[in-house]
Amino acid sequence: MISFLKDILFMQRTYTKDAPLKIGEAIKLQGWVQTRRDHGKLVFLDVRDRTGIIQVVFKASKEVEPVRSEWVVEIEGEVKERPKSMQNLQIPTGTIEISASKLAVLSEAEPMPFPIDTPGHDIDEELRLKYRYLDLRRPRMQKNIKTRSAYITAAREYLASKEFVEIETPMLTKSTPEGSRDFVVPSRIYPGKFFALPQSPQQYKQLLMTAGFERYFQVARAIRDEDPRADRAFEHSQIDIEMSFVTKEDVMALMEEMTIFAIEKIGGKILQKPFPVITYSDAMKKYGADKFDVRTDKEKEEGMLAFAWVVDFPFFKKKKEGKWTFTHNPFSAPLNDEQEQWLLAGKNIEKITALQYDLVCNGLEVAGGSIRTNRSDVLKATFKILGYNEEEIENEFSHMLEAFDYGTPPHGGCAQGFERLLTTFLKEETLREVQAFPQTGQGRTSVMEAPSELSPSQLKELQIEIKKTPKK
């Protein structure tokens, strides 16, 4: 009755979702054993693949006796309709079962370090991420990652319909001040010099506007050395967009249309369309923050998504030590010509408003962007306000200043932190629940032990010496 793998290779694989259409036919299944139930002379295995789960019936035998949960198996058998009294209408395959004739074990499995048939919220996160490849088997995580993929696919579909070009930008770049600490990478070829991993594709996407692409996007990785928290991590992905010859309203309208299109494709319910718009000043007066949740308790229970645009942010703010810093990024344009003159003259700094816009949803910032300056004198004046001298500006940003002198069109863009959006849509607590292999809350990688030490030979090749901090 039972055969080895070589005897059943000839038959085409059938996915579990298609089995109900093959009653009376012999099929081959491949997947994981979900559960095992022994009923004397009969053994029942629930077998799952990426499309669902199905019941397989074996006659008790020495071949099926050792098979346990999470073993990977290949099974040949006949699709049979279950008796009406034994049908399970809660699952798509609940009206049928497979009467097995052949079995091959493709991979055995050790006992699981934790249950994977539960939501998993009660399991220590460090343990879950150590065995993330197992944690991802649980139905909740399968749903989350597939929903993420569906959202990105929908966003790509929308942007392609609007004639955007998807372009990748470098992961090894220059360390420049963009708001957070950089992760840096030592160069073997240029000892003592370092690359930086990108906090965002900000400068490259502006250079693409100089290059004449006009409509760019990418699903970009952003890497920032900032303390992890529920809605922030060392690494995140964003849908990054930049457009030439646009106004603030143009960019906001496009981002809003894309968000509605993609969210509704994955079954999201939006509280209000079009999205309301509120100034930063009014948001602070009304909500005490520029990120707010306007939903009622009932709307929260219903899983509604409440979007709103926040506009007219201050360009600059004072740091504790009294120096000016930017509120969002230094590449934004001032609100109007008068404020541009203030910026160039370095006066009325506290009154300058940036053409900045943020999209908030359910109390989270889920997108942000601005109309950028395309003038080298304005960008240079911005960095002077931030405390940079001429030499520092030239060293850090000569590439941008020079590009702006070669016919850069007016442009603007936006980056959507869709992981935050999916976190609230899926009613999860942290970004880590919508990322396949996130860092832990303590900033360590999933599965692999990192950060880790380099070997002496690697340090020697990079000409790096590790000095221990003296004890105080």
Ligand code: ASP
The other form holds:
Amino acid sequence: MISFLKDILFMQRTYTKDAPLKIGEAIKLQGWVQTRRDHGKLVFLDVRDRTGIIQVVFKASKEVEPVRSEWVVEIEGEVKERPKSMQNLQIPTGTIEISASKLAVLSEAEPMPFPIDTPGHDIDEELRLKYRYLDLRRPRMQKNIKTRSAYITAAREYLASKEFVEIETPMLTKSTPEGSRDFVVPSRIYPGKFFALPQSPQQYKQLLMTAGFERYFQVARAIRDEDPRADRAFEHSQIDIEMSFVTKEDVMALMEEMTIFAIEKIGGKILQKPFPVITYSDAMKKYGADKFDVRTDKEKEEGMLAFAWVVDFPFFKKKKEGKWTFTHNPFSAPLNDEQEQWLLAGKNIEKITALQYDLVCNGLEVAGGSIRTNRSDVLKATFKILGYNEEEIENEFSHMLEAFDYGTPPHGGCAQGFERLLTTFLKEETLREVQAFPQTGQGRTSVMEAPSELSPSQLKELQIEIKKTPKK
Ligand code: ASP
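Requested next: the structure of the form predicted together with aspartic acid (the form predicted alone having been shown above).
The next block holds the full complex; its first chain is the one shown before.
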């Protein structure tokens, strides 16, 4: 005999937001008890689900007696219009209530370790992160995480409309010179050898251009072993893009359109469109920095987002020890043919400009990218300036140099650190407020205890010996 699920589900769940459409009907609700009020013979429970909150009225009974805040319940009852004087027009379900006929407790709850109905900024962050799954119940965090999801969905929608292909790149990869410390993962099969977690998909996305995709994107995780700060974390997410046969203006226009589309989808207000473009040297003269906030106090108050592009960055800068380092990305191309000659000859290094562009919003760098070189001799020359010898270049980058010799189109890309953008849009102070399970300010995981020690058998299998007793 064939049966269908719809015949088995005899009473479908109603979401709280839909209950006002069902006056006079019997419905079933499932959710959390937000508050409980005892009024003699009657007990009022406010029941919350992902769509809202609703008032449920019980006759006092031994079933409802033990129920407390944050218990998970299933309730059957009739939707009734409240008398006019009892209506609460502040909430969408405030004109009705549920007269309960049945209660099932699906899960009991201990008292919460902290209030979850307040914004919660005042609560110790370590404690919030220890119980992140409860902290996330607060309306502010529900809103932040849902806004993040809506932003990513909008960006995906935009990029799909422009025929971008979403491609995942490996998490276990090779150490790269992206300017930060790598997180490393020991290999069991090759003892003494290590993978690195990606600081960005930079090289893979360039190789996807060699592979002929022309338009790549990924909501990518970038993992960097930096000291945690408000606008930096070990892990952050970026909308990562790479395109072939494009100019710097093409990539900037694409990123700008995507940002406007996605920001406006989530209700953001943008101060100036199209985004103004300023050179690095003008920005330094005008603002004394390459990240700046041009908003007036009133515009800040109104939650305006002030975007600007910064272009024409120096390719290289001198480190303290006198050696050259890159300012943004070693894979970039220089500004023009003349500068390419300088780069190949290793002269006028301080005058070489990279085809790099950064997007600034409200004083934060929210995206950055460049047109890359697709020539192996130019890339080699860059690494020579950075102090690599032939052998090191061969060991670390032979795969890129080789790929460039098999027909790699001119290409460029950009990565948007949308968590920073959302942090400023949502008027939050730290990236952590828009991440579900961020690392703590002390560099530990939320909820789970990590980093943590490995068992002796795991260490043995990896052939790793711990010299010092680890710090607690
Ligand atoms: N890989 C760069 C970054 O992560 C972005 C880019 O140049 O596309 O900052």
